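Next comes just one chain, in structure tokens: the form predicted alone.
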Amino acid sequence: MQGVTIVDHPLVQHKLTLLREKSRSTKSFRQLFSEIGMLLCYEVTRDLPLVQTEIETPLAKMQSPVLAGKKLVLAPIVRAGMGFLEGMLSLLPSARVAHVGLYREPRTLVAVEYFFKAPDELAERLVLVLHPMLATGNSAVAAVDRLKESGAKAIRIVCLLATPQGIEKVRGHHPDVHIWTAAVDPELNDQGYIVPGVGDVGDRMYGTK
């Protein structure tokens, strides 16, 4: 599938199976979600550029690699995307954080923006959009649109689950944006939820129903 990387690491797939179980407690769901976010972050940053710098160990001076360029921006789509944030910040503690507030209108499933705040100099930073459920693709497209309007040029989407429909929507509007996902589920139900999916991520993560 062009423009999509399915992260098939055994730990990711194992934790995703646990996460899917409807009997999973809120605490356990939240913990697993954060752990998967951290593992996905490891994969999506695999090709970050490095430069050599001189350091001194207790025994000798040496040239050693460090990340090049400005710090990344993590851009969770509120509220479900916040579940990935803690795990990713544990790997990228100096990353900047943008917040993209979108909700899905229940009847039309159109994404409606209610909040947006992003760091300066987006054009010089890699932006990771944290969007756990790439269902219809409407929210992902709206988030990328908004970030590009604010200057972002290098954007990647990190999600837990995606659908062929959502992937097609994003790639149709933003062919330059690559998608990383733990799995691609086959369909959406009438309410726009991914099937078999994990249910409503926000409700399961925060205990709201």
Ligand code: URA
Contents of the next structure:
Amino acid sequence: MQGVTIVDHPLVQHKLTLLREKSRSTKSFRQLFSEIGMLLCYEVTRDLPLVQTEIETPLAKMQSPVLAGKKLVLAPIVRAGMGFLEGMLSLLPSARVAHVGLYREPRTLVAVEYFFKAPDELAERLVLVLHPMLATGNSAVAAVDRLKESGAKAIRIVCLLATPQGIEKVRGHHPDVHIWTAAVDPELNDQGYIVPGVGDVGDRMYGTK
Ligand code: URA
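Same protein, different state: after the form predicted alone, show the form predicted in complex with this ligand.
Next comes the full complex, and the chain you just saw is listed first.
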């Protein structure tokens, strides 16, 4: 599938299976979600550019690689995206965070913005949109639109699950934006939930249902 990387790492696939089970406790769901976020972060940053810097070990001076450029930005779409944040920040502790507040209007499934706050110099930073459930694609497109309006030029989307229609929508609006996902599930139900999916991520993560 063009523009999409399925993260088929065995640990991701195993943890996703555990997460899907409806009997999983809130605590366990949250923990698995965070662990998957960390593993996805490892994959989505695999090709980050490096630059050589001089350091001194206890024995000698040497040239050694460090990440090049400005600190990248993690942009969770609230609420579900927050579930990836902690795991990702454990690998990227200096990353900046942009909060993107969007909710889905329940009848039309249109994304409505209620909050947006992003760090400066977005144009010079890689932005990772944390969007666990790429369902209709409406929220992903709205988030990328908003980040681009604010100057972002290099954007990637990190998902837990995506649907073919969600991917098509994002690729149609933003062909420059690559998507990483643990799996592509076949369909959406009439309330906009991914099937078989994992259910409502916000509710399962925060115990609100
Ligand atoms: N948001 C969720 O939490 N779950 C879905 O299946 C789709 C969107």
